[in-house]
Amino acid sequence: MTDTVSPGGETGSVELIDVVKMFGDFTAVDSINLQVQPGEFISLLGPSGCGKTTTLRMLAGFEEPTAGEMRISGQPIAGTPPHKRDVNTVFQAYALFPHMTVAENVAYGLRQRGTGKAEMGQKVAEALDMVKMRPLAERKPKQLSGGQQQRVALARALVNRPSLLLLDEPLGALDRKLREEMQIELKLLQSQLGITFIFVTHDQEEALSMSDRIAVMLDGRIEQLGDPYTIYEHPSSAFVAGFIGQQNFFNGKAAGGGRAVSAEGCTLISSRDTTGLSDGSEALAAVRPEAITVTDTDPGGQQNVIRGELAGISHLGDVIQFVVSAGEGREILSRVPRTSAPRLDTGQTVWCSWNADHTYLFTAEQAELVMADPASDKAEVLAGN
């Protein structure tokens, strides 16, 4: 049997201490510090080139850090080859052996470890039951759908019950409906098994729906680490605010003692804590579409009200999206639940309003991280390479 790194008293824990990865002169991972608790589901989220996959590859043993220390289950893993780490990885491409059956694919790792035939058969059956693939055990990968192949890859990774499972955008090749179904199943499976999952994705909704915590990454650094509620409701930077979900961005100047932004003929007031804003300085305000109410009458008395013309209506299932033209090329997005959406027609004069709790304010330095495109329904993130 092949030896693995012996787990310490914190089986499944992960610790990254000042980890750096250089490729020549390029810094792919820049002094990351991260602690993952045993049995936690944590996502590394960010745009292409942010360092999330490189971080995963270092944990798997496919890359070695340039500097810093990495520990799994309390044990340093520097120089430990991939097959001796108590870790398995699931990739987007699945990497199934086409000439093997489903059962043979799942059994591959057990055979490499010298597992006895009877024990191997039992473990393969248990792994296939986990992912509801036992009836298809004798099929070849080419006879399976994409979702079924993903399940087999997952069973193969879990059959040895590793203390840590690394998942590199494993749902990226699936269609939207199947991906959403697999998100639910994957989270339930992780909860049942109690195995630590580190999940790499660039899909914000995927990370929010599945994770205990999310590490939002940019340029090799962790911009913010927190649970989904905190990441969404209390973004620490304009990048996080723009990357997680959608935002309406307004460039302007700070006012009201740093509690407001004067932008494009209106003043946007915030009741949130702000730092680094002084009156007259360049600033950025952000408001999420779902926080904005659209009416055909002036609400009056509201702190944040913008008048405009209804330019478009989109039906998005249980949500209706309004696009309001507020002049000078400014378009404001509002998303309202269908059950409470007003009956409006394009061309109408309307008023957009929202509570001051929903206005985020950022400094000019933070504003450089995002660019609001008024012709788009989404803020475009300037993420570098």
The other form holds:
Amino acid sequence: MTDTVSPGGETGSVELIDVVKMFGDFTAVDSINLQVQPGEFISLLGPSGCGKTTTLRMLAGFEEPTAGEMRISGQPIAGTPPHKRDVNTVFQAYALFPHMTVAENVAYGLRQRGTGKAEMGQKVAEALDMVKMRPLAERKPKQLSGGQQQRVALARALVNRPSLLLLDEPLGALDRKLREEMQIELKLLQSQLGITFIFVTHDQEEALSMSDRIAVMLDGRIEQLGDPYTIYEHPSSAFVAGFIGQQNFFNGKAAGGGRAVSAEGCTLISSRDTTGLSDGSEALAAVRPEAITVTDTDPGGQQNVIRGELAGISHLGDVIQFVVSAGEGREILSRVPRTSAPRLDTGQTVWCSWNADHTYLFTAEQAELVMADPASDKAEVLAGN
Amino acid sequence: MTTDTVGTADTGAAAPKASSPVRNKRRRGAPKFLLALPAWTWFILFFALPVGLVLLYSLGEQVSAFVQKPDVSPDVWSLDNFDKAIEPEYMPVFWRTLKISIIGTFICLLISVPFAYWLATKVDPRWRGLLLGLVLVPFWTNFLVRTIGWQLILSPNGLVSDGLQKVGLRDDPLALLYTQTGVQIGVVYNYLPLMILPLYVAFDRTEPALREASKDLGASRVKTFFQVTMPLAMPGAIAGMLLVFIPLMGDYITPVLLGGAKGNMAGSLVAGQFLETFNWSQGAAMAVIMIAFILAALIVAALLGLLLRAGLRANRRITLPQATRS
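Please give the other form, namely the form predicted in complex with its partner chain, since only the form predicted alone has been shown so far.
Next comes the full complex, and the chain you just saw is listed first.
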């Protein structure tokens, strides 16, 4: 994102310039550059240990960077203690003060600034209304469910109207349905308030559904920075391709002038721009499950077609997932919208096919990266999910 | 029996349903208070009974200077022993005991809070065990021996006196031994670990994320300590104060060795009646008064604590404006 204009001193902008954080010999954050626009919702997405939480903690002031510069609203923040930063955090386990009521928790930040009692009551009430927790204002955190605690933590941070809100996997402890509801609410709140959100998560769906931009992180570096569409449709590396959404991966050798990978028994052709592939070198091809069509008749052609046996059919609600066993332990996943899914039976011979613009090609070095990370969703795909 | 129940519970998932009525019956058959029986036996034998005896003896009468066991038959019961115990000869000792104990407890608290906080939150976990061990070292040493050690330090030609003279803070030897100050120093030393340990546990249990949240919300370190960390560690502070104050009220080794006549405490008064004068009834009455002092002090402290808490809560309390239609 070098095309961004220098944000200057606008309230809510964030700049990270060559930020490095070392813990002893371990490099947690390895020279990160990031510019966040005021009012932007940006996600730091990556597997555990990728440096996303460390980055967040440096912005909050709990860690000082080893090198590099950080600016919030144009002001350098090095050496500023956490309590003097115009930044608030929603913590992973909420960190509500157990000896205070909900209202007292929310009022905590206002009280530190010496806000008058009447004004404080007004603001706390507004913040609690915003997260629909007003009726439970007199409860202690222990008497609340996880989702309710989450809302209080959010109100406690937002009541201070910070220029920047940091969220450290705030939805991680919630069950799926509640999490999806909160995702929508968070996004709505953010656009209403116009506060810059930096959201740390390892959940790619969460990042995709809420963010204006996503920074996919690995080993302390930003692998790719872009809006959800770009990240999903044009992954810059095999790691990003595997981490965002699901992929069917095929190992093979590059062919056809860097436009194809010949894997065992099939050739995968891509019409996408690929770089760094020379014929004969080790390469990796990736195809998303939703790009693959499964048919019971041979669609013809030799390219981007794989014959196999239908090993399983799973109903995932609005989509149907086919698992096709293509021999040599290779399993191919296909996801088809329920309304256009063909009637097929397990055990029958089927053909998987897809368009050339759905084949992603990567170099072998990138391939190693994907294989080395068992935490990513891709590993589950290879294991047949 | 207990193991039986546990065994069934462990295999419960796999066991057929038929076994469950048996299990229920067994559970009903073993009343739960049985688990507390050893504790109750202990409590009755070693607390209720001795305290009852002390109360009984305090009402009795010394038969002669050579018979230790007093006459406690109901027809000789009287409060004479108590009258004597509150005479000007003894009463100041009780007040002095209370004063030394309260000051001692607070000095212990003032030393322990920063130390325990530092140990629990700042020290690398690898070194915590070692430091806690060092705190406990005095406990592995005989109480008598380490108190005698303080005689050497506090005497007019001891470490403190010599040191102060060497650096020029004093011209003449300083006599701390056989004074109230000497006792005060001695009790703080002897009871400090009892304050540090519960406080350490309490601080260790407070989540670091809570301190971070407090700072994140704009509270300085000092404010964070007093508004979040310390309130959450209060159970530890209360436990520590009880652990120090109560035995300190009854201590008699420290005042005997370091206090002499000027630093006499109620414990040595009671011990004197039992061991030297052989007037058990008089000793028992003094012991009862001492217990009364302890109870009264605890009640007053509890009331002050509740008052303080109510004040802090009222100060923190916020009233929300009436909810509007939306």
